[in-house]
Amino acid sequence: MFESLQDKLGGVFSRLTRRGALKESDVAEAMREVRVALLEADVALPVVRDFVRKVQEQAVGTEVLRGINPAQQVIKIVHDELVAMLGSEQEPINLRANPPVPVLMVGLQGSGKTTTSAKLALKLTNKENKKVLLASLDVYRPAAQEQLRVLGEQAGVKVLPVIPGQMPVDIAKRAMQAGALQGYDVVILDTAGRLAIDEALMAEVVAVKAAVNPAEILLVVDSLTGQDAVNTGKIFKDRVGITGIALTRVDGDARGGAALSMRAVTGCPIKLLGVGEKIDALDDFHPARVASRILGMGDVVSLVEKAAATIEKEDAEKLEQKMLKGQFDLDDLAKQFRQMRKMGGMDGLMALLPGVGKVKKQMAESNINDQMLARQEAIILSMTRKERRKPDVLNGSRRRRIAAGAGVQVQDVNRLLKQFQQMAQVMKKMGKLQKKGAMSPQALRNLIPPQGYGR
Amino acid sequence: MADEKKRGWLGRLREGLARTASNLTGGITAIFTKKKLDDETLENLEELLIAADLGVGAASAVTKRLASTRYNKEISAEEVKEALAEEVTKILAPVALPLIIDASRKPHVVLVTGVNGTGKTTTIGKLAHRLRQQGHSVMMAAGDTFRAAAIEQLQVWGERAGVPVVSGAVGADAAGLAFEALQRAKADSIDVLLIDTAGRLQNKANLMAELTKIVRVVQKLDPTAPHDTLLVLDATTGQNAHSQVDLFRQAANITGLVMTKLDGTARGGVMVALAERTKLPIHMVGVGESIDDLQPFDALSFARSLAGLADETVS
């Protein structure tokens, strides 16, 4: 999500940074862009309206600063307007109440409200240690129960049990009386999909709120969603009263306009993002690095927190021990293709990565992707243990049995090896930087590439 | 619901898509009270389109239209409708084809795709009823071996419709299941052969490469099929319905659309630059929850539901 409007936009602003000093038509000229970039990317239309209006009055009301020119000065002001559009801060669920505390999710159908509820339910075990019950109010459509149970059992989470018949508010009252009883700590209430201007199932859904008085009713919204976002949007918050929104299929190629439209119509934060089928596939929702994200700066903390979560601690310290020492080898560079892979491959690591967008397309172009990890990671577990340690040894034939082993060609090694040897060089490096003390971030920064334009 | 059974469809539809119409046409009415069409009008009503999700290019391409022949003449809301449903018409009308069964081929085979959550089993489901209704022998194959409960949700519309479901288990590999469905359709000489996909997001590359292959090994049987390979958009979905469409047909050859949900709030006006675009037919659209809720698309009363026209035409 998010890759195309960022390349829409560095597009604009760069054609916007290459003039010196800006005319007000400069500016008119970059922000009809602007627009249109927004709403090819799918935010509804009186959201792009307003937006465009805010940064117009700002751009030109500002005094230039000193020390960046005045695009720059452009730039930071619709960094700063997606920034207050999307919600300054990240807010977590909230479960602030008595337990059992009732999570309500609605939304319409087939937004992925059942998927989001297991993968919430997971969530809230394993990272917030919560007791949590799910339970299925959606009486509709075939089979639906059926699919909380089995999604229930793969996130290990229980699951109310059906009794067939019961109708929704029933339902969640039972669901609430078992959470009390077996002291659970949260119950989420999984409701069937429903359209906004379903009279009779939105007063459904009215009354199972009135009837368990939800800690948070979170929308759940398909960031494929168009400019019926406004519609949805509003229509739930003024009925249902909502207090957050998870946005689905995020891992899709949708352009995020949902996301801005989503939350300048109801006003709720968004709190989660759905980023593949796996039941794990859930992250925060983080405004600022999604801003960053898609003014092309791109999200070195969300890079940083998945690292820290998917590498294991221990392997992580002895490799900064190499590091250090320049012993880097290439079984480290074998363990560092697993740990890639696990932290969802090349596409998942790169999307976080600032200014990649071109270099991602350049890789698709010259198909380099997990397969190829894959194949790398092949030739050098057909080395022999003192070839991964000491890679100097790796002679003519040594590199044609390798080749051989692994099924690919003689230079398919021999890059590898190249890129190895470029890769211990930057190693090399760092562990200098650290040892002098200056692992600062902006010494960080300095080992990734200048971007076009500054914050 | 059972009072909408005796409305008939056309009546549910047009409700349907008046209520999808409803804020464009007022929209439109509140522009054009007696006024000149100049370019602040046509600014707005190009914005209008642009908010039924008629992307940016198609609108302001229907705009110009509009601009060319009435430019700085005094016209009204109820012109501007007719005006605007008459261009919606001519982009829509040559895609608007009903999906054509020819049931000799023993069995027809259709392959139904979509991202998820767009309605591909409810689609299905009713479709099945449809044809059965029509006198074909249909079965079913419960190709979503991913989603939880998909198989049981495909099963219940299979007892619904009276159409046998061939199923597999949880997990098993969709184009193994495919394969033997048709061939149980061959043996049992079925006349329409439905096969559900999983939902898969057209980024996914690998997920992509598992459709061609459920492709590839039905053609082992049949070289001839699918016969029809339909792609199910959600009328909530935005532009990014271009994305579908083209990465869809690369996979798996899309031979025509069918639009979910167009009973809710969503107005699926990407269909018109679909139509203009990629000109693939627009075979049905669904209207509902229930059985019957699957209908053949027909361009003229899309164009003038889209309009706000809705009640003067058809029937």
Given for the second form:
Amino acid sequence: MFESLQDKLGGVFSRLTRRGALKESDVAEAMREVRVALLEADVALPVVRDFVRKVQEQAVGTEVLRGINPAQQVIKIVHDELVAMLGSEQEPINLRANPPVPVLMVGLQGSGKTTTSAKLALKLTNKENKKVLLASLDVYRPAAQEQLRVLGEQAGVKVLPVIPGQMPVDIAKRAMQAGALQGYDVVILDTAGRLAIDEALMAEVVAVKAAVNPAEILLVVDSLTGQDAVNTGKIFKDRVGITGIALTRVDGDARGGAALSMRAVTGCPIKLLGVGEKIDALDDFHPARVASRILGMGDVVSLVEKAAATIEKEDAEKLEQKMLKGQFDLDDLAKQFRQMRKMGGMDGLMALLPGVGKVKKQMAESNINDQMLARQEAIILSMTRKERRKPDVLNGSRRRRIAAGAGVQVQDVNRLLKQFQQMAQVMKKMGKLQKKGAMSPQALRNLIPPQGYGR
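Next up, can you give the form predicted alone of this protein, since the form predicted together with the partner chain came first?
Since only the chain itself is given, any partners or molecules it might have are not part of what comes next.
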């Protein structure tokens, strides 16, 4: 998400930084380019106008123009205004009500409402330790209730049994009664959608709202629809009174205009981001982190959180000890490849690291991607257990056998083994330095492999 905007803004600020001292005309020119970049990213025109005006008012001040690093000060102003546009603070799902807390999911058909309902149920179960009940109120779309039942099974979350012929308001009331009787903390109500907004859709949602008095009304919108998503948000806000927004398919949206416009246009916070097809691919929305990613500053906090969520502490400690003792083997390397995939793959990790725009292009040109990682893991899995633990035994005939088994060239096997040897050497040096208490910054710099590593 935001890739095209990130590239364009990166170019603007790179040129600004090279100029050193700034004049008002320099700032004005940069803001014109920022304006065009935001419009091309499909950000709503009124939002762009307001954003550029606020930035320019602050950026042409005497303190900025005469500052020690005026370009960095301008970038800081842009960052802060982006955060303000996106909502300043992260706002969690509101569960401040007597249980069972009703959460109403609304939106158009095809926006990802049902999938997001199941994802949210799993998230609340795993991260908030809540007992969640799912209920489908969609009696119109064929197999909609069956879809939620299947997704509920995948998430390990209970789904309200279907009673044929029951209408949405009655289903909602039954779900709340079941939630109260069976000790549920949260009841997520997945409403029906339409291909377009109409009176019947709005009347039904309003009736369900009146019946259950939800603590949270989440509008689910597809970020790929751009300005249509923003217009949908405004209408639902006016007619239903939504309290938050869940943006879906953000992993396929390179522009990000819907995310940047939604808060400003609707006045409602974006609370959730659907970042993939997997049942656990639902993230909280953090305005400051998103602003940093847009400006190429990365999102190290999210990276650390992903690592903490996917890495078992005991496994990490065992791996650390093996590394420091110089016992790191190819089985461990294969585990690291699998771990990277769990954390979102190469692209997902690179998106969270600061200043990687140019590096990503170089990686793409060198074919360093998820397919390469999968190929390298296939090479390791084509080895015997003895070969993985003692790579020194890999002579020419063994390497040819491994290459044939993995469907690659012998050169690919040689390249992987060279990378592994370099990594193992670094691990041994780290172990020795730690024993001596010599892990100084200079010592760490001496560990960096020579240029060309991995080629």
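Fair warning: this is a prediction, and the values are worked out from it, not measured in the lab. Positions refer to the first chain, counted from 1. If you superpose the two forms and keep the largest set of C-alpha atoms that fall within 1.5 Å, you have the rigid core.
Task: Threshold 2 Å Cα movement between the two forms for Glu377, core superposed - done: Yes; that C-alpha moves by at least 2 Å between the two forms.
TODO: Align on the rigid core first; then say whether the Cα of Ala334 has moved by at least 2 Å between the two forms.
DONE: It does, since the Ala334 C-alpha is displaced 2 Å or more between the two forms after the core fit.
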